[in-house]
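Next up: a single chain in structure tokens, the form predicted alone.
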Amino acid sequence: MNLNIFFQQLINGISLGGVYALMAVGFGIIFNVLKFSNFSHGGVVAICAYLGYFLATRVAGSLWITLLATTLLGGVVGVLVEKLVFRPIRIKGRPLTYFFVNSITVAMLVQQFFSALWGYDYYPYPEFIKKTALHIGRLVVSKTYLMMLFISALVLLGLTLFLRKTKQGIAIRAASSDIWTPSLMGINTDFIISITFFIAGVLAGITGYFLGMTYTVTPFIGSFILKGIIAAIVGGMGSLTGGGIAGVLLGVVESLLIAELGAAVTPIVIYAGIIILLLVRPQGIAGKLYTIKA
């Protein structure tokens, strides 16, 4: 691999890794508060990808308007999922197995719904940027990828500040240590959980939109959540920062390996490497479990 291709793939990998980081943080923040693997996050990503496509092709052709609308709608979808699917079993004090099963069921339900409604066709987003490439010397960099990188970094920075500086953010961090104790101190736990799902939904909205722009929209687009889950685990399930770093690293490694080894061999190398990493360091990069570190 020559130097130009290396740097080009590096930039593309960092940009795509930013999207993986958003998925990892969206998955991880729910895990930290309610302590279950929320596979329904993939379903929310798929819903938002279709919503973004519909808005971009039928309502408004503006990139920023449709991205903002999809992001906010993603937050609403996240809250609805919490209220309709998870809150009833949480109020009844059901074991975590119920949450896990319901989350998988939601993801499968969304996939089958879109398959039945629109089939397995591919739906490409409109081309928002006419000149899609930016030439920097001999490098040819995608403007879409650069935009994804900038927005992902901005969103993750904003979330970090929110968790550190606001009362709601501090309450979420407290709930990640013990979901029951904050209620004894006058904190509305239901409201905090709703905010957490809203944040996860917002991240899913941005993720779904970016994945739709980068690839195409299909009923299986929610399966990309697997990359976010891997990043969350490798980064350390108790650390949002670790998940974000692992997401970027995963994107970079994936991009470089695809350029060098091809798309068929790359997943084998990555998954084998992750198994070895977790055998050596099972707590992940950050080394903290069950406590949010923003």
Second form
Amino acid sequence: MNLNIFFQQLINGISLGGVYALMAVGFGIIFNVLKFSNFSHGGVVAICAYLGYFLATRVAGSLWITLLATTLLGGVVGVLVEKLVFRPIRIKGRPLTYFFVNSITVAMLVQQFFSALWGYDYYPYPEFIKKTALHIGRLVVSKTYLMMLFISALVLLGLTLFLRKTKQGIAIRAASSDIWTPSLMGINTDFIISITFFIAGVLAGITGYFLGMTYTVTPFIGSFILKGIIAAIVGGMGSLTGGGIAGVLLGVVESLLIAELGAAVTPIVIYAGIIILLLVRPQGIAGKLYTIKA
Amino acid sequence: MALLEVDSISKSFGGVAAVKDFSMVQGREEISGIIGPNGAGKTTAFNLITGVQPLDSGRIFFDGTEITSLPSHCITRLGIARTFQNIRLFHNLNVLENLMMAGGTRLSYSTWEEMFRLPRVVSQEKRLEKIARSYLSYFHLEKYSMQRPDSLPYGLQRRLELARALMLEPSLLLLDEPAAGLNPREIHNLIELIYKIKEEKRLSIIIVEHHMELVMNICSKIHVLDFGLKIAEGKPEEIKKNPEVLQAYLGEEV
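Rather than the form predicted alone that you just supplied, could I have the structure of the form predicted together with the partner chain?
Below, the chain from earlier opens the complete complex, with every other chain and molecule after it.
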């Protein structure tokens, strides 16, 4: 691999990794609070990918307006999923397995819904950025990728500040260590959980839009969430920062390996590597060991 | 008028009665105790009062308001705070944040205002931090303010939990086995501390406890539970002499 291609792939990898990081954090924040693996996040990503496509082709032509609208609608979808699917079983005090099964069911339901409605066709987003490439020296960088990288970084930074500084953010962190006690501190746990799902939905909204822009929309677009889940686990469940960093790393490793080994072999190498990594360090890069898992 | 009125509450888990027809009346600025062998339903009684678990039957009134089916956070906001048998601090927040979080109900701004850090957000935040720091110094915990609670010795964690409960400005404080895991000297300090906060904050306190010396020392009234049933109620001297209590609970010890 010559140096040019290396840097090119590095930049591509970082921006793709930014999207993985968004998914890892969206997946991880629900795990932190409710301690179940939320596969429905992929379903929300898919809904948002279609929403973004619909808005961008039928309603408005502006990238920024449709991205913002998709993001906010993603938050709303996240809250709705919580209220319709997870709140009823939470109030009844069901075990975590119920949450896990419900979350997978939602993901499959969404996939089948879009398959039945629009078939397995590909829906490409409009080309927002006409002059697509930016020349820096001998490097050719995609403007779309740069924009994705910039927005992912901005969103993750904003989320970090929110969790560190605001009272709701601190309440989310408190609920992550103990879901039961905040209500005895006068905090409405249901509301905090709604906010958490809103945040996850917002992240899913951006992810869905970016994935739609990069790969065109199909019913299976939600399965990209697997990369985010891998990043969350490799980064360490319970650590959002770890998940974010692992997401970027995964994107970079993937891009570099594709350039070196090709797109067919790369996933095999990556998945095998992850299995070995988790054998050596089961808590991931920055996480602690959880005994409860579903 | 009584501060807390518990009117024959019951709760069973899978057919086993954890608390059965339990009633009690707690006055203002009174310290009372709930004692009983393991599994007698003492902690369950606290969980029912604070709304952590729903009642099967019975009613609870606090300060003239019925709180029977209110959610926990509303009950807390009305003025009932508690500590826990197995300490439940937030281990991913530092000591100061643990206290400030419990004072969150004093903040009246919205998340939107917070994002733009409007002046009233800043001033309320500062005031809350000041209150939290004053509790830290009250409990001699100032120098740990930036540490994680789980890095503190056990005795200090118990004090921190007490400080966090007081941040809620309760009128009724429920202490669930506050002496558990403390050595005799720490227990002695705890007794003085409980007296002190009761006097200074004009609190009403209910203590669930195994430690007889502590309960007999500071409670003016004691309720004895056995297998979910209240078998006696009275002043410490009366409880000490009650034959039923001696048989059920103190039998081997006295």
